[in-house]
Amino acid sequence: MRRFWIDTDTASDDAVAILMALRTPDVVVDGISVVSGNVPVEMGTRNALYTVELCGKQTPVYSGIDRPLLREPSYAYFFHGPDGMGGMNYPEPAGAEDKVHAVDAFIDAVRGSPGEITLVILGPLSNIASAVRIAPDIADKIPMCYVMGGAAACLGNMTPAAEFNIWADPDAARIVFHSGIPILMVGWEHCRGEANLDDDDMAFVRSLNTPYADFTLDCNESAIKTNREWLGDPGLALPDPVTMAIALDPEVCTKRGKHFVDVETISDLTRGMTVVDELGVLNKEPNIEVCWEINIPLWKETLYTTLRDE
């Protein structure tokens, strides 16, 4: 069995990428840390654990850091709705969070079970960069880190340099990527044109007549809408997914390459923008992966292998 920890501010595609480790039959996670961003870190809580839930798993949940390490928190009500899951209104869940404070659970996970546990981050790096500045010899005890976050081609969503998880908390970004935790950075551009669920990818999924199916598309609602709308994509964006995808099958991601990569913090204008020095100028060591390309249709068919019923 293969062993995730899922690190997140649990919104609409968030709680699809969760569904997507929960119900991969091979992989344990072992807990889900949430951290403030999409939404307040109390309804990212909630939302996890009603996705848990509609898995039929007790993973454990942990409330974490409910704002950004220097900054005031700003939230994306506009793109996943006022819930964070679409204006669903979804009923709250049976189950409570763990007391214990997720930066203090994910240092115990790791430091209990070293080199077993693989980190995958869907939110922005606050849990985390707490975390290793806590107990910094953890990141020499996490064999593999996935992130969703940044934009490798200086294409943004926030604002034209930069993408919202890194921009929401450049400073604990920068931490974990000098922190020494082996990162493969999967940019907001991979889940957009062609990767995106367009009418027909849609159609599909409610086709499979599944509860998870059902979820993943109605839950999103607003992000559609709000893609459609203000980016100008085809369909539903699924960053996070795309994420889990790469993490529960390597060879989605067909072209990576180690790269010098920093985080800006003080310009206004570039704030969280992921600088990559993709050809090595700065003579800088290498500190972080970058996902390059993915294989689209391995991506989407490894979301609709979970949506299926068991």
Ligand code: RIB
Second form
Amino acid sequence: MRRFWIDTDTASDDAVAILMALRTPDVVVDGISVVSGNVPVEMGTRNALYTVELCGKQTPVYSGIDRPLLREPSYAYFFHGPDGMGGMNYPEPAGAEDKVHAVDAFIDAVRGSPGEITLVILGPLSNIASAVRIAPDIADKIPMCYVMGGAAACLGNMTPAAEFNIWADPDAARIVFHSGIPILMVGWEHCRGEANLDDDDMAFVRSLNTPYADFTLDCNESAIKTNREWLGDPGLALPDPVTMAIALDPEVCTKRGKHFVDVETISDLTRGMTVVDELGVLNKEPNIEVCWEINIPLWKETLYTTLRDE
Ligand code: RIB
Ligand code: CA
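Got the form predicted alone; could you also share the form predicted in complex with this ligand?
Whole complex next, starting from this chain.
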């Protein structure tokens, strides 16, 4: 069995990514740590618990850092809806989060199983930055980390230069990017255009007629509307599920390269920009693998596989 840990600011597309991991038969999710991001950490924790219960699992959910390390929080209700789940007002989860703090739980998990737990980060990097500051030894014990964040080709959704997860807590992202953890950065650009679920794709998902397929579309109702009206894109953008698809099947990423990547933390204009030295002009040691291209049919099939009945 492959072992995953998911760090998430659980709103609607995070929920689908969590579902994908939980419904992959050869993957065990050791824990889900929640962080402030698209929604406040309490709301994200509730949404993660609801998703775990929908999948019939007992995966522990841990609540974590409730604000960026040095900045004020900024939420994305305009995109994900007032509950982060498309305004669906899902019932309260039956269970509760684990009492251990997310950062402590993550450190303990990695130290307890060195080299065994793949990390998938779907929100701002405040939890993981705190973990590597408290316990720098964990960097060598994480075999691979997939980060939904940044914009390698430099078209941001928060500013022209920055994607939300990195913009929200750039100081944390910078710590993690220089921590020595092996990272594949999956930028926001990979969920746009043809990587959206268009009308035909969404009709197909609905035709699967499972609670998981319905949940995928229902909780993203607000995201679909905003994505179309704001960006003029064809349908549903799923940045976190694209990243999860690559974690589940690395073949989904068809072109990658290791480069020196840094995060801008000083300028107001370019706060949170992921600066990729693609040409190596800085002569600095490459620290991050960057995903440059994905196989779009394979990404969608990887999603659909997790939405079908067993
Ligand atoms: O920038 C895209 C946002 O939507 C990120 O928070 C990502 O994790 C997704 O939830
Ligand atoms: Ca997210």
